[in-house]
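Heads up, the chain below is alone and in the form predicted alone; it's given as structure tokens.
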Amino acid sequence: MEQHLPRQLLELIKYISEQAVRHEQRVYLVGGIVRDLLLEDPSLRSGLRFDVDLVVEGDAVRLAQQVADTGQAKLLAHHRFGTAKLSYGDFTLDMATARKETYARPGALPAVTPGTLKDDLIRRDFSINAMAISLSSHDYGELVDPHQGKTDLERHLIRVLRTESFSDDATRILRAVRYEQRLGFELETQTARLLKRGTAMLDTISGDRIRHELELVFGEEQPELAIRRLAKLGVLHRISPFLKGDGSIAERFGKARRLKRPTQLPSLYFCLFIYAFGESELGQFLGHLNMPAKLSHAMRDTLRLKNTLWLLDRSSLKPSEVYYLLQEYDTLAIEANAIASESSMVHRYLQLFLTKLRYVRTSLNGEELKRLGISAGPEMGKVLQILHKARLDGEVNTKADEKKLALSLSLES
């Protein structure tokens, strides 16, 4: 902790622990940050942002309120769930009352009640995520590891804590593979058997929760690794029989990373993920996962454009023809097709649109055309379109050129 965590963050969590002691409560660092500290994960050294999870044996919301009252934090409290979020510039602390869970039925969200740290750790997904570090002064920095998570880290294993883990919550199947591929670990033998047996339990999970897990997969540095593994395990087929995790996915995802900024990648991955679908198959998939409207539109456009790419497979197209063939489609759909298309000519036209044509504008606007004697309405719309096409095709290059063309069109009319 002293080596990898920023001084301000260390001082903050120590202060929170001191406040807890005053009210006979205890605070622990838990979850992924404990795992990453033990792994000495290089991302901790970047220091760009730390999202830290704390578990409180006591009342997390009240403790968070007390801390927020004496500091500069923004507080977001959820009394019903016993959780609170403290935001400090580059730090976010999620504080939760220690709790235990029970599942009424497979796939249901758990019923949560206050509990101990022991209760809180056993409810977690894998041993490597079920460790805690004490922040109390008398045993500060002591690792709490009742499920041998540190040993599994050293053995490079992903291991569930209970035989019912995947049946209680089948989203853990996707998380197991995500961690396995991110860390370069393997599924522990019994965990692998339980995962394969539990794949059918994905049918008990809502589409929203499956979509969220896929979003997390697509947030990884190399999501194609998890996608390939999920395909091999039969998980993708369970989500949709039309999903594939073959080599083309890895190739396309790699190209996507060279084109897009990281924050925009997940949506482009989704468009590439469904590239082999038919439109009716896509409709079922979007409905099942309750995909947001904006992304649904981009994914539908991806397939619509794929089915009309033959129109671009001609060497004699003018830039204006390319523009008007593509301008109605979502940019993500065009990018996805530029990546996935096997035709070099089609790819060249799509890239021309993305890098140049979509930014072409006329220099003259409506007010300037009025001063040239062109009436507002259909006539002006027609002139603007002709000017735009001329700009796209390089037939006019300056504002003076546009004025000359506009005046000639006005005289003709």
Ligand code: ATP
The other form holds:
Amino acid sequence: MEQHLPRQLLELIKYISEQAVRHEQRVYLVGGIVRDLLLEDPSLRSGLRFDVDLVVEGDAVRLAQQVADTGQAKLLAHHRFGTAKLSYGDFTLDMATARKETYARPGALPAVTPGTLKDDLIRRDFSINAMAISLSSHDYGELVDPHQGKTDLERHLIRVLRTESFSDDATRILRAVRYEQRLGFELETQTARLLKRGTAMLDTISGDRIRHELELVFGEEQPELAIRRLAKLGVLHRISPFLKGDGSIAERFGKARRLKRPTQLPSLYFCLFIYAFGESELGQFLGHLNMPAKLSHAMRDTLRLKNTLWLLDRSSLKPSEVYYLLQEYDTLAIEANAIASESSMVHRYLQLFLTKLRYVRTSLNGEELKRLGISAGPEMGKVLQILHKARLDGEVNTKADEKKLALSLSLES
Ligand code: ATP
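Requested next: the structure of the form predicted together with the named molecule (the form predicted alone having been shown above).
Every chain and every other molecule in the complex is listed next, the one we just looked at coming first.
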């Protein structure tokens, strides 16, 4: 921890640990951060990974409140279910009361009661995510690893803790593949068998939860690896029979990364993910996954534009014609089509729109046109449109050119 965690975060963790001792509670670092510490993941040191989870044997909300009362950190939120969020400098930290979970039926959300650290670790998805590091002063830094997660890290294996793991919560199917591909690991033999048998259980979980897991996949550095693997395992087909994970996805996702900043990539990946769909198949998919309205709109536009691309497959189009064909579409849809289109001519037009045409503006504004004697209302609208078109086509290049054209138009009318 000393070697891999940023100083500020260590200070906060130590402070919480002191408070815990004072109030006779035990605190542990848990989950992904423990896994990444053991992997000596360099992104920890840089502080890029802000996801820090603590488990408290006792009462996490009370402990978080006690820490906040001393003024060392700020309590951002707390919940009835024993979870609290603290912030300190650049970091936020999630604290949760150790919990025990039981599943009434597959796919249902679990019933939760307070428990011990051991209860809290056994409810977790995979052995490599079910380790903890003690933060109590008498055994500070000691690894708690009841499910041999460290051995699995060394053997590069993703292993579930219980045979019912995937049927209790089928989101773990997507999570298993995400970690497997991110870390370059393999599904342990029995886990792979259980996963394949469990794919039907994807039908038991809500579309929202599937969408959330896909969003996490699309947050990975190379999501196409997980997508290809999910396709091979028959998981994609279970989510929608029209989803494909073939080579074209890898090629398109790679191009997307050259085009977009990381925070904007997941939405573009979604548009590329459904590129082979028909419009009615997309409708079903969006409904099933309860996609947010803005992204649904971009995905629908992606297919609408795909079906109109032939209009752009002509060498003689003027820039203004390209502009009027494309202006009504969501930018994401244009980007997705620029990536996926096989015609170099279409690609060139889409790129021209994205890099240039969509930014073209007239220099003259309404006030200036009024001063030239053009009255506000439909006449001005028409003049502005003609000026904009002339700008797009390079027929006017300066404000003076625009003035001349505007005056000639007002003389005509
Ligand atoms: P990442 O690097 O992807 O953020 P993480 O391990 O921090 O990994 P989170 O999704 O933040 O992942 O979850 C935190 C921890 O909660 C996991 O390490 C795992 O122990 C547990 N967890 C999350 N989702 C599940 C689940 N569906 N079933 C069981 N345990 C889960």
